[in-house]
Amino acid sequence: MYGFEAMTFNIHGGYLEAIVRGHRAGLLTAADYNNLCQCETLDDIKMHLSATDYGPYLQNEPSPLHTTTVVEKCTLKLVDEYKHMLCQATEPLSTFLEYITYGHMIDNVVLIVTGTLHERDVQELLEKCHPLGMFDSIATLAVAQNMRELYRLVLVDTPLAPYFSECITSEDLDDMNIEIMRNTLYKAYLEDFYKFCQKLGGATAEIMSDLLAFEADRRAVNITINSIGTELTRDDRRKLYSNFGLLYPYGHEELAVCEDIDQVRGAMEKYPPYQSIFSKLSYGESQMLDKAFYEEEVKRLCLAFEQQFHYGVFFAYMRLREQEIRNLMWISECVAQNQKSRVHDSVVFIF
């Protein structure tokens, strides 16, 4: 199939594919991000934003504003964007569009079992939750108590269904195990999403393989490095690990023995696309680890729109403008704590 897109893509996913390439323009560029930067007060943020596509959505917010709202109101733009592409798509669009959303979806069952198990009111959670994540019974999940509850009562009619098979367990819900939960489920969600990529053939398995390997590779990285100094074995770890991906499987059986983070950055050093990301930091630092995978993610998904005909650039627009949201929320807090010598700190340009 791969190079005979061109004769058949356009029937159906001409428009669409358009539509998000138009969308793309829309995102804020390093002159955008250098204005905001110089911002004194939110009101500032959102006279500079209301000359971008976000400015029909902020115009009509009253002062003073809170960080809060920028980027509810950022993340609504982002929904209306994605039920309006969905709406127009047809099969296997469709469905490409749908597994977008199940990671939100994982995100916001962590989210509600978490806030219950630390008796927390369900609608304040659901106000908390992300709406694309955002399915019919999720406000019940507050009276599992184990994960078989979880499973039996709520998730069985929801799309996450068949990745719980691995993690029903009658144990009753904890930090520790809710963790392990969303782990197993991401595992299970970026294997599927996988598989269905590469059964579309073509430039969209070819890129959509690139980018959902970078995002296992990542999610290793990061369960080692949080898994450092708990209880949880090398043989739990390594389950978490998804089976896919540049490391896969040597970089995996590193991985899963190392003690702290500068044997994390030995393992993957021999891995050359992350050892531009590890030779940014000085070792034993970890916490700028997050911004130097996001800018490498950013790198990736801009090289997904230089290639036609394929799928990966709807991925890739709903992860930058994600990543343009993140931004906006760290500009907006620095500017409303004063703090804006931090301001730099977690930005990652887009352009």
Given for the second form:
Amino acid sequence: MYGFEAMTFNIHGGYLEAIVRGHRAGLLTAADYNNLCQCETLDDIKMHLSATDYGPYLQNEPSPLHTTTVVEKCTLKLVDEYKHMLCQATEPLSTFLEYITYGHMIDNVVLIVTGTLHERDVQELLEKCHPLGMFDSIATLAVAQNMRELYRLVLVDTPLAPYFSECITSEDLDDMNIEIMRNTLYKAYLEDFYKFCQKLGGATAEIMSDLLAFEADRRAVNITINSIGTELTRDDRRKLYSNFGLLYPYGHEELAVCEDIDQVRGAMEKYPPYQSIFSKLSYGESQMLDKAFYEEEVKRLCLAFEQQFHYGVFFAYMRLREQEIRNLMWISECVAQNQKSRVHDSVVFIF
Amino acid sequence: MGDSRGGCCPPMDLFRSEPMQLVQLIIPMESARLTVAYLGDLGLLQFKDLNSEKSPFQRTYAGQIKKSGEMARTLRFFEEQMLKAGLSPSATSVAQTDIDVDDLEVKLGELEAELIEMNANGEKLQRSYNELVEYKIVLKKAGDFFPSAQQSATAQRREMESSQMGEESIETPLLQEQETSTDLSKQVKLGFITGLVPRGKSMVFERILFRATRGNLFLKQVPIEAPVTDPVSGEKMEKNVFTVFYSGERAKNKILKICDAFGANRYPFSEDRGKQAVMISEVSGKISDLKSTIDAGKLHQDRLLRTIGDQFEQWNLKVKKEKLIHHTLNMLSLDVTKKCLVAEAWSPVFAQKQIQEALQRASVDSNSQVGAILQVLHTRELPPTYFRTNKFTAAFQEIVDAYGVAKYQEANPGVYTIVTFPFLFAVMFGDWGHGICLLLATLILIVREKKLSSQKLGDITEMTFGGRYVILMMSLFSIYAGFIYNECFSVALDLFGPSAYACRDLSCRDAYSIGLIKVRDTYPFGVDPAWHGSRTELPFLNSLKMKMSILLGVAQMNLGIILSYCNATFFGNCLNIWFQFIPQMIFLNSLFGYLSLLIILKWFTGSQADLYHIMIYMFLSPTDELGDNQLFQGQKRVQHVLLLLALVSVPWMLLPKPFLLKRQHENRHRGQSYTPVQVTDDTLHSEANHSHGHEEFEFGEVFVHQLIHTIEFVLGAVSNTASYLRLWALSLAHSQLSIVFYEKVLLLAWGYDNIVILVVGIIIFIFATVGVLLIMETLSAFLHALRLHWVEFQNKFYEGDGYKFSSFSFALIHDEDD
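Having displayed the form predicted alone, please output the structure of the form predicted together with its partner chain.
Next comes the full complex, and the chain you just saw is listed first.
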């Protein structure tokens, strides 16, 4: 399994690994979150963040802040860091880094397509897109009327093109279609990413397959829960699960036939790693599931930093930062809307 | 204080760090700001953070900090605007009456609002101006290619028709009619859009358009030569003018959407040439109108920015001070009554009076009824280390601090470094020609000191400038050492009279076989120039320099050990004197002190004894006869005694101290159980020392520690002495290198008797001398001198685990920039 990475990794990857580990050291700690949770206004949050890595990005913001500004600036920092790393990266790390953004790309495509379906302004939609998932012709998505057009017009130029092979239909776009498209794309993306990591081999393959398997399993559970009570058939549901992961293939069979949350729970509890997640939840509850999954994910991502000479740290860092920005968004929203009692509901401590 | 306590050493400002005290200030709320401001001007207090458990926004003055942060942001905004407008804040800010902070805040807010409004207006105007400029370009370019397209189209059609009709068809009026009719019918269906698209996106744009309309379009693009300003982003970019012809309403919608998506600005365009001309003139008129409006606006904005620029520096300083004051105020704890603030701060003892004056001044100036109270606290905590350095000593103290900041009041090697550092450097860099070059270079820095210190320098210049006095001393000493080595750019000169040696006869035949004879008194200063170029030059100089290195090394190490004695007496630590200082002294001097003695004896007596042999067989077979190597009567007995002393001193260093420490600890504990009350008015130092006693005493750890120390010292005595031989090695390398450059470059070029070669030779010589000898060699000799100080000298006594006194001072604000 190990391909002597320790000997050659640093030739190309050493600098960036050092950079990314340095960035990781800038992640907010539990003490930071505790302080942030005590903030009374958004200005307090800004003041606290000004002592962290986010400082330079927030210092020039005029005082009545909005949650969106905070989140936007924090995301900008992540994007800047990502772009810096991408500039410095050589093959195959640069491809690996690009893979990380495809998820955002899929989300952006779906966002724009859904938005145009509901006749929203394209410019407004573009502002909501995640900057990591932007590509040149993204705004043209609004022109497309159905999947085939979508693919032929725009997506054929993007890295997402190969993932589309499974979901080209001439049907007009509607909410259900789009959601299925998102999941099909995501499935294809995860499988491709998984294959790519396997090809890289070594510690990267080992760590990334674990992280991606978790991602795939989480998506499988979410698809199942979200499709309960919809007109999605069992076979169609089954088709949306990624073909790898801990649940593949027997867990998928069970999930495909689930009709309520408790059946999902029953299916999942057979897998020891997920048992602990579900054991935290009371029966019939699914709201806290997201948080439980996020916590588990953060734990796994942090573990990726324990090993050296692999690309998993880049993936882990990007994910951790995104989680951190989600946390900041939640905290700022709670502070802005005076809902401080709920502030701990969705914050996932990273360290 | 040093003299009352220490004993061995005379009082020196730099030898012991300033005596410090922990003072408590009780400041009434109403005069707090002013008091802290005055203390900041004084800059002799290091405040302790009494609210470290509170997060920044929970502290008392968080609001004010936010306010000053906001003001700083406004100032940064102004700076950015000024930079955009090409103005720089005037360095000599107009001395204005001191402006109140609240007024300043209001004023800054007003100015910012005005500026933003002005910008918004300007931007609107600029945007429409840019649009018009783009429009004009489109009109011109599209106007150009419309007729050309038409021409080519008709030509094509004519060709086609002629091929259809065959030879017989000539241009008949009938045909022309037909043509026009088809043209008309097409024009009804065909629509077109003209506009500008960024050049980078033009390819993708074309591709997408092609796909979206399934190829049913005609697109023509013409690049614009000069980049234009984009109206939306306001950035300069290269663009293409495009015209798309399409058919059908659906295609139009699609194309419009795609244009939007690509940020392509569309402009109305008319096919009619007459209309085009009218439009162009119209647009040009509008452009000139807008231009004058924009210029007027710019002028107004410039005036505003200039007034801001005049006071910018002053405001900036004020805001920074304000922020610093409130940060400091936040470190103070609030009294229970909420009427006064309590501060704890370290300050040098000598500053007490000045602080009290500042406090009084503050309470008078702020019309406070109650003055601030200052009282000295007693603490077990180790105070910070503070040396009052001047611009000369500061750089040398930096050299020491880079290794570690001295423990509070421990002997400061910085004092000796001032002389020993440049001296050891000079031993390795002994060439008075090079020394004078170095001296001239530093003199430039020193003469222009005032000017240079006020401006910003590059990294390397900054470093050189900071160490200018170190370099000055180094160059002076290397001139001195150069005279001793008698080397000037590797040439020996007889400055101090003629050489003491001469040939036996005039022909000088046997100079290389038998040697010279001494005809005069010894050469008065330094190495006799007759040695230069002789076959025995190297063996002679090597032997001289090697022995000198040993002497210097042993002397400096002895100084180090003596300093450990000074520390021991100063801190009242008898154990260290009896079980560290004395055996160390004996060990070092019985081996290498003895060697030094032998060297000096050999020099005086001119004996030919082999010192290596003596030293090695002193250990290997102490009983053997010395034979030829005997330098003085009873040498063998002396050596036996010294060997014995050295052997005894090792266990002496190792064993007693841990056991005695253990007994001390036990005694203290026993004592404590009887009298748990501590003597409170004990002095600061002994308290600091005793505080160790309260920690757990682990004998094993202490013993291992002592073992390590002993081994380190014993091995170190040998290896450190050997390490001083680098003085010889580097000085040899330096002189050999300069000989190479002098003989192989300069003299060689001289020998050709050709002016070009001579010039080239001189240039190479100068560059080699400056680059290799003056810069690289200086650096390497500097580094080796640094090592000798840090490792060989300081490890004999220096703990270096203190922390620096960092005072709260406004003087540092300027340095904080960037």
